[in-house]
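Presented as structure tokens, the chain that follows is alone, the form predicted alone.
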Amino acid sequence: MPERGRSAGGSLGASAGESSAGAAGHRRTVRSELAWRLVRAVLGDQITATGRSVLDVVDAGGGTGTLAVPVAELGHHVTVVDPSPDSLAALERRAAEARVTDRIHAVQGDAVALSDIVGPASTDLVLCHSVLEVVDDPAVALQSMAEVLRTAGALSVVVANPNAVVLAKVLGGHIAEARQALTDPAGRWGAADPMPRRFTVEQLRDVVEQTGLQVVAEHGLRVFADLVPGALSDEPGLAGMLLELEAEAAEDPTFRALASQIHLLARRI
């Protein structure tokens, strides 16, 4: 098994000759560039561990196809499932912009549904990014995505990180909200958040365990991002200077305990 922190084969930094912008030529902010660099080396330890050149991908909750699109891009399928019909028809024409509708699919569901509608078995990669938070069983969503994958199959999950939210409470000043996420369970910090609950590593951990998938990386995503202006951040030499930073504090379990957001990657053995 591959040490955690790490990828189990690819790395959160940049590939040789890999561009910041997107297929319309539109630079990515360093939050969404961080997001596809996760997702190309997710890509990449897919095509190691299945020796398929082209993935059958599922996007759970993949909304107007932020990632779903760039992925198609490269020449993957992409089913996209996501319970908006305004979502998936952003997605359809996001897609035929990209020229890529062929190699998409959108379907409108639910993630606790994903083996009903793409079928057991019919898939190399699933991405769960952000939809943990507000589906209302994670557990059962997660058991759903797992039926989904082919052996070696992988499951790609971001959720959102407590620890992040207390210390942004801390840094603005809010010492009793911050309190309050510290010790809620869900990581709250109060009736106004608009986030059902987050997941520490532990907890994500755990309930993704539960479904017999072998956990095989641990990452941080936006460690320092979201704690440095906007305007320094956008600046391209400190823009670059920051995604190197936070390609190697994401191996790192101490920064990766404070990161926005959490990512776990596990696969069918």
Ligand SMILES: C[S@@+](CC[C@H](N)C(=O)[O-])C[C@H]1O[C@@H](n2cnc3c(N)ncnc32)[C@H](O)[C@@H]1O
Second form
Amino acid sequence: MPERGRSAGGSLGASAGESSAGAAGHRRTVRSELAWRLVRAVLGDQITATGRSVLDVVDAGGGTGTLAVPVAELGHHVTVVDPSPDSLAALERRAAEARVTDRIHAVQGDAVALSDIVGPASTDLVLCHSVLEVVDDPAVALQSMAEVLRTAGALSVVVANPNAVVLAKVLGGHIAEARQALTDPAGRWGAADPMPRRFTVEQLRDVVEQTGLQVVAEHGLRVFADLVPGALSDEPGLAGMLLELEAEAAEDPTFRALASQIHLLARRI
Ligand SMILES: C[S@@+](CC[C@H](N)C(=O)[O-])C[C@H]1O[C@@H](n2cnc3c(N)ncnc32)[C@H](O)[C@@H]1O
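Form predicted alone done, so how does the form predicted in complex with the ligand look?
Now the complete complex, all chains and molecules, led by this one.
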């Protein structure tokens, strides 16, 4: 019988408590805290694996620096590749506020060109959070991400899960849209759905494995946080308990399948 409630090698649960703030003062919420813990854990693993305390990180589609800035605050060098000049301008402001400008390199570009931009086998960790949904060709973008990794380098991917949309649509009384999201190969609920595509854990695993990377972990993020009223998840005592529950459920296959987001960690072997 599969074991329930395993934490991600201690990375999700150990120091769980209230949501936290980075040095730049950007408060993380229950909705974003688990993803940050996973990133922090993989940074620790890469430091151990490489023997270097300062890592080369690429944030593909890093946008305004929600992840890149806190990673740079830990002392690592981060290259953010994103096509949006507005996002990159906001990133630069945020980096200046956090006094990490010297450790952040912002490049206007597409994820498919990552290998040309940062060079093959140049990177310890690629972050690709909430981006595969919108790129032109996820397989080509992932191939470029795989190419920039050094041996034993890691890829952290987060995508939207169509199963969560099915549940949300049913709960909102939109049954036809729920059925459309359930049967559509891209997990879209209709023509008005602003999201070009979503990925189940199986779809994400398949497309990542096509790059030759080895999938080493899969998690469900925001299993419950999007289902409870905001006031509840913002209430300090309950927020901590909700976070603990999220950490426990993240690796349970039953709950992972229903999470709002899927996180996958892969390695170049
Ligand atoms: C939802 S935001 C996610 C931002 C950030 N990764 C995060 O987790 O907060 C999606 C980002 O992907 C970027 N993006 C869109 N198309 C892209 C592409 N082809 N290559 C790289 N980034 C892209 C957008 O400009 C935007 O900054």
